[in-house]
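The chain below stands alone, shown as structure tokens; this is the form predicted alone.
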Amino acid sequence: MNSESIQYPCNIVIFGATGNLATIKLLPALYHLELAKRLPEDMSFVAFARREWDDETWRKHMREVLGQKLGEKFDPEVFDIFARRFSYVRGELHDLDAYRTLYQEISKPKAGSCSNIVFYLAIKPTDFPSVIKNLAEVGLNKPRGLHRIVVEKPFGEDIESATLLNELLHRHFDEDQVFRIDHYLGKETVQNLLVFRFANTLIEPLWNRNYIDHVQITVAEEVGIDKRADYYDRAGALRDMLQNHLMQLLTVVAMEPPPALEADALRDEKVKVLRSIRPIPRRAVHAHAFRAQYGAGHIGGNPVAGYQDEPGVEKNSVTETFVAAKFYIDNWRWRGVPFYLRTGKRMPNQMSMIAIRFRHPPQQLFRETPVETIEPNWVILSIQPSESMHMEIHVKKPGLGMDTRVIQLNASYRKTDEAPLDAYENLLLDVIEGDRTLFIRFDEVEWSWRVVDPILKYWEQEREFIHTYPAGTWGLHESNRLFDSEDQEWRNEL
């Protein structure tokens, strides 16, 4: 973007500025803005929530935060720095005279001079309506088209909570003023997908159903619930993770080449991918959709809490934490390839990754040899805990017959000497600067609830029973009824 054609925001103010998404995300990515010297001077922050605390409080609050998030990499000068941007505002979510306060808190000239607001809603989305609507009335939303407003995930419940939410914000803000956020787009390795499909030659031709015989992505969590049970056991797996973060994983798998990597052009060919999505049938809900619940079990050797055991938790809840989902997509590219997502809580290790296998060579070569069958080249791409790509191809084994071994060739995305870049702190930048290529037009949420609410109504009415699988482990092996061959399965490791 043209730096002389960014508008920078005066103010951001983080509602829910206690809460887990800022302390753990939020603080620390724009520490480590302030750190590369990436914020405007006259930038200013406010907190807002419901603490009865004050500035010194709020600021005591952070450098805690921050020195143990930190450790020796945090740096007290500029922690100084960073903390006299800020201001705290105490107030209740649903409490009209807070956001009173928050206007003359807003209102204090300031030196310098600057352009707008950022209102970050890092809250349960059951309250973005309150905080919307209470903008609104105090006039915080106005001039119109001049503020931005920046919504967590998941956007709704359904198809239909999405659509009044949408309703609500265009209501007060214009399309352009709106961040609906999915911080696994800010995610380097997500990214270089984008490079390293329309980039390389070598690539893009293979990159279809005439050589790909199924695509896995999965988001595994090592974490329980923690202290969101209030939150998760009304959204589950399926709305908290699938709906949108892997199914924005899916759309940049799939996508089409854009004309330009431009906002709107990406966002164009990554809806064309979900409005392409083969609908599921009520009755086919069970053969394309799999869902279960931790149950006690031991992580790292430690043991821990099943589920329904855990604090805020409803008795006999049946509220999953693992969803396997299997979709199809039905244009020329990818007709008749399964796309298998995947994601849980309590699962062996924290880590996320894209793997694409491709399909068994066509011409039976070295069926005369010792080589009985070639196993299938893989693409492997992992997003976390390390950011790179790998891949598996055959060689002949060293010695006088004609035998094979797969390799893995391995390619970090980072060098040694280059530091790993939050997503967030990438996000936020682009909120400072008004660029929202990374960021969600309403009609991908729209056409990622119509894929999957489908098996949300089913599930709705299947309040009888779930699945149970131990913690620390990849979940049942029921999940594996979704495979369209036995020769499929889930690929735990890199």
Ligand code: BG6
The other form holds:
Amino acid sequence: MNSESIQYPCNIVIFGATGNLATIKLLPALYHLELAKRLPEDMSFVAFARREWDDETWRKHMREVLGQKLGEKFDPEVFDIFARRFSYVRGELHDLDAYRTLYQEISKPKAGSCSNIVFYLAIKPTDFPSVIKNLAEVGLNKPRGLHRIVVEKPFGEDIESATLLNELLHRHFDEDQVFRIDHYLGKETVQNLLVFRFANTLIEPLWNRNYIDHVQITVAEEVGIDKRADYYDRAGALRDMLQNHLMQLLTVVAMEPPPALEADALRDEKVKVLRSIRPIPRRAVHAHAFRAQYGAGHIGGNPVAGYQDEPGVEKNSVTETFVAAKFYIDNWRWRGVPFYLRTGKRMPNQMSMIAIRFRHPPQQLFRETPVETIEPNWVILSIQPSESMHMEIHVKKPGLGMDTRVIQLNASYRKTDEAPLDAYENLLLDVIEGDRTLFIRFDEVEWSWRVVDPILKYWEQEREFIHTYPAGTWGLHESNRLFDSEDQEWRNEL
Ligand code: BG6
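Next up, the form predicted in complex with this ligand in place of the form predicted alone?
Up next: the whole complex, starting with the chain shown before.
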């Protein structure tokens, strides 16, 4: 790409540049794009944050952050090119003057004539409205139709606040300028799920209630809340992970094949799934959802603090750091098949996967053999740390007599010379190129809030007690109450 690709935005303003998201995900992703020579030559970045820094201090900070994160992969020469693209604007998110300074910074004459901008809101959701209003106040939302705005999840904190936020956005930006990001959609395995389901004749005929007993979606994290108490204590795992990342995974597992891999065709199918989820009545919340919070414990042999002792967390907070929930999709394909979703922080290791358990085969044939039970088949799609597929099937044990055992067919779908990329590289390129396929439409947000709303409301009133699990464990057996039958249990390994 060069300066002729002028329809692409060539400025990216990162609000919250010194924050957790920018540090952990955005800066490394942009650096990787630099390394891969995927950034347009005339692209520049503005880091917007509160600290009293200038361009040089910012670059030093970035060098430290990236050096630490990338280790041996850090290349000083590439970094110099990357760092030169940045300028730093100091400001408070609610201070209008800071936006005037930003306006001047962006208006400085640069090589090439491109002036399109992406505003990336890598900030707490409670700060979104200030930024949107202030951008509009100084005219940075104009010309309409041109600049893009990227809004991180969670989009609102419930259905009402999500609707208000959406109205505010639409007052100042057109829908095709808005990119609602859920980075799980940028993960390779998630995109591969579409290929796995719809490009393999072998799979699609089995992908329904006739053959599938239940689906488990797990996103387990080893990390705690780091320095994010300010945001997390208000959000909790239900808003932070389940309403968005896990719900998106569920839609991709359950949706019908779209007529084309186009943004709206795909999103239409995902919305149909969300609309078909059976509403959870208030009296059934207990049977459908379970929450807990980590206490002190050990991770990798080292002691770690409990949630309530994390800096910034309110004493006696009942914010959940673990949530498990059961949903039914009332359509022809999935009626009666439970989808069990679970996510937690401070689990024994980082592990995200989609596990599909098939129904028990009839035992009749093996009635008079030593085979006692035939375990059902599983298909497991691992999202992290490895990107791989596993299929568990029965084979006969070699030797005399008829006995069986389960073997796993394992396939990593990345070849050793194919470097893994984080979801953000993909998604940032999509924003630059204007491809909205992997971004969320508002009706998806809305329906997803509707699904979790009864749980949210119920928990908001139950503020007296929350179960505690020791950090470094898989949670509590109480979450087993969600299972429909005794032969169902959480799968904690591939
Ligand atoms: C973010 C959540 O959206 O996703 C974090 O706010 C979480 O709490 C993170 O740690 C997990 O993302 P990943 O890509 O590391 O699985």
